[in-house]
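Single chain ahead, written as structure tokens, the form predicted on its own.
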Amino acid sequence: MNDASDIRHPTSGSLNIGIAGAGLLGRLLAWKLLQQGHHVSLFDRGSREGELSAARVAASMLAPYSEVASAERQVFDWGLMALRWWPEQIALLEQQTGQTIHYGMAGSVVLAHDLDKSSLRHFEQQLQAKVPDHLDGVERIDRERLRSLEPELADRYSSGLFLADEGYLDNWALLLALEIAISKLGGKWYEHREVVSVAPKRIVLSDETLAFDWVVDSRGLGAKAQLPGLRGVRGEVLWVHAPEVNLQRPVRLMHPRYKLYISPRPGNRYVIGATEIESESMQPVTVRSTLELMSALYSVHSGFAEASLLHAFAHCRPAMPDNLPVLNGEVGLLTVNGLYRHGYLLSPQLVEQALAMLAEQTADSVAV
């Protein structure tokens, strides 16, 4: 076991920080802390490619309006902050790494087939109740307005909603850029290392215990034994390549049983999802889910009939009982978890709060 007295600080004020869990939150915090001059070590049960992270199995849409319809107002307010935060951080990441991170902030379109228009009206009513002070971001559109936004959908839909303050980003490119930036800044990766438990200033592995000035626990479901109430919510997504489809922004299709979403990626690739299952099963995507998603996808745009199925992913997203994230701090330990289905929407606010909490508690401990 390493002793805390062995920790060295080459620069005044720098801390030795261990981060358990190198998913979206772990990477963002590592990147930010390294830029502040701290020494950061990341521990993850998978590799630095993030193949075991829920952050990789996501449409990564930035959709505060779409999400608040079935969530707390906090999700919307934090989501608006994310729309401002991400472009600045992406620009900095691209500058540091030379990687391109594709993203779009041109709004999203919400549609429904004629038989399902009641679902669309209900969705609009939910927005009117949840965000009455931000309805200027909700525009009812007719066929001609839709043609100006997404020309290839106008022949199938006569009306819908345009949510101007929504967007998306390429999560795979982002995770790769974060990995490169962290490595360039001197972050240490401990791949394929299962964290058994965490404690203030301690990370416990199966074969050793390591000491740090501070520990951040961002393990997602890996923290279930230590975070009461944490549960997994299964989600499934498909990746397709559709050369005959040209969508510029995310599209949601309202349906009585599910809400299909389509998030664009470079090169006529699209991420499709809808499923949200109260289960912690990590089994592959089911045939039933695939058939339902594909059928709904074809109903949106006939060009998807010729699409190639690239990937079918399933993962469990960590969630607390109220489906809101948790951020707890004590001297030597920060716990941040429970992003549920809002990872890319809520992580900016959580990251900034965690950094502020770490700075405040560090200053308090020094003063004492």
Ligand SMILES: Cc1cc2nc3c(=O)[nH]c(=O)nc-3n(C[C@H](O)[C@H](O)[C@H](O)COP(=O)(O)OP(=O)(O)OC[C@H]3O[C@@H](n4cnc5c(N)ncnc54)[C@H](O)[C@@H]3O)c2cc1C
The other form holds:
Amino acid sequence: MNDASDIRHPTSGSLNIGIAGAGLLGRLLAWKLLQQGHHVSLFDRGSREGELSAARVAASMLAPYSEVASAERQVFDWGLMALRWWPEQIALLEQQTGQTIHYGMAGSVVLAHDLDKSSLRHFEQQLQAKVPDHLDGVERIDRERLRSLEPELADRYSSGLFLADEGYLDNWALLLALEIAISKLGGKWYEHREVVSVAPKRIVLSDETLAFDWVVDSRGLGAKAQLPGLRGVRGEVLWVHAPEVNLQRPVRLMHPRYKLYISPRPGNRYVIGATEIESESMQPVTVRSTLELMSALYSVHSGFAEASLLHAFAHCRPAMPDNLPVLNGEVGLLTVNGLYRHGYLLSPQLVEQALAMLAEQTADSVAV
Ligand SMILES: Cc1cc2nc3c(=O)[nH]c(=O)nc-3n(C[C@H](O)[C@H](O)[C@H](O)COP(=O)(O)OP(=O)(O)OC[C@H]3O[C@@H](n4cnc5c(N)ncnc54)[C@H](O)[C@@H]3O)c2cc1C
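Form predicted on its own done; form predicted together with this ligand now:
Whole complex next, starting from this chain.
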């Protein structure tokens, strides 16, 4: 067994921390821990581009209102914190790296075709029941109000909802900026390294076992063998380039069968999502899902007819049985997982809690 001191020599007060999985949680924790002066080594089965992570496939909407309709209240409360956290952290990341990370916090629009108005009503009722204390963030809109928000949609829809506090961010730019910041702060990347298992203070690779002061297991669905109850929930997204479509904010279409969202990216590109299938299949996007997403998309805005299909991605959201995140700490090992369809929404709270837990347990072990 190699000692992590082969990799780094800790200075007083700083720890050698090994992170298994460099997706969303792994990167955020690495970045924060490096800023606190710790030494961090990141291991991932993919490259530092994150092409094997759910984080890269995600639409990365920050949608606490939309999500709480079919989730626990905790998702909403943690999500509100994320709406404040991301702009501050993005500003810091941009300053550290010189990268631009596009994001929008100008709300989202929820629409339904006239025949599906009952779906929209049901959604509004769910919000009234789940967040009765935050209904000032839910505005019923008519055609004229919609015209002021999203002029290109006003001829098709006579009413909808405006969720003024919701947002989205450009996840590819974020993952890249985190990679650069981690490297600049001295974090070490171990790409294409499969972590076979983790244990307190140990990361086991196929050919060696490495020792650390602390290990973080943030392998997402890759931690399934070590995290009872963890399952994958398949999701598919399409990326399109639509020069004729100019949306300012995420748009959701309520539909009895084909729920759809459109998350903007710079340069008239849009992420279209997402299917939700109880399956751990990682097979490429199916024809059926493509047809469903595309026809729902075309019904939102005819300008999508001339769009080019840039990418079609499928991945699995890591989820626990209650679809809520899990944060377990024992001395030498921190497990963070189960972000399900809320990675960008819940990771700010989870990361802050993980850092606090690590600081507390480190202080306890020093005291002992
Ligand atoms: C289609 C889709 C749409 C989504 N849309 C949104 C959205 O709009 N808003 C939102 O908030 N969330 C969204 N999510 C959810 C979000 O992407 C996830 O919750 C989040 O990425 C989970 O982060 P993570 O770090 O736990 O896992 P991941 O991001 O998957 O990272 C895990 C990393 O661990 C690595 N790894 C796994 N096993 C091993 C191993 N054995 N050895 C070494 N490395 C390993 C992987 O390569 C990967 O890089 C979406 C997800 C999907 C699939």
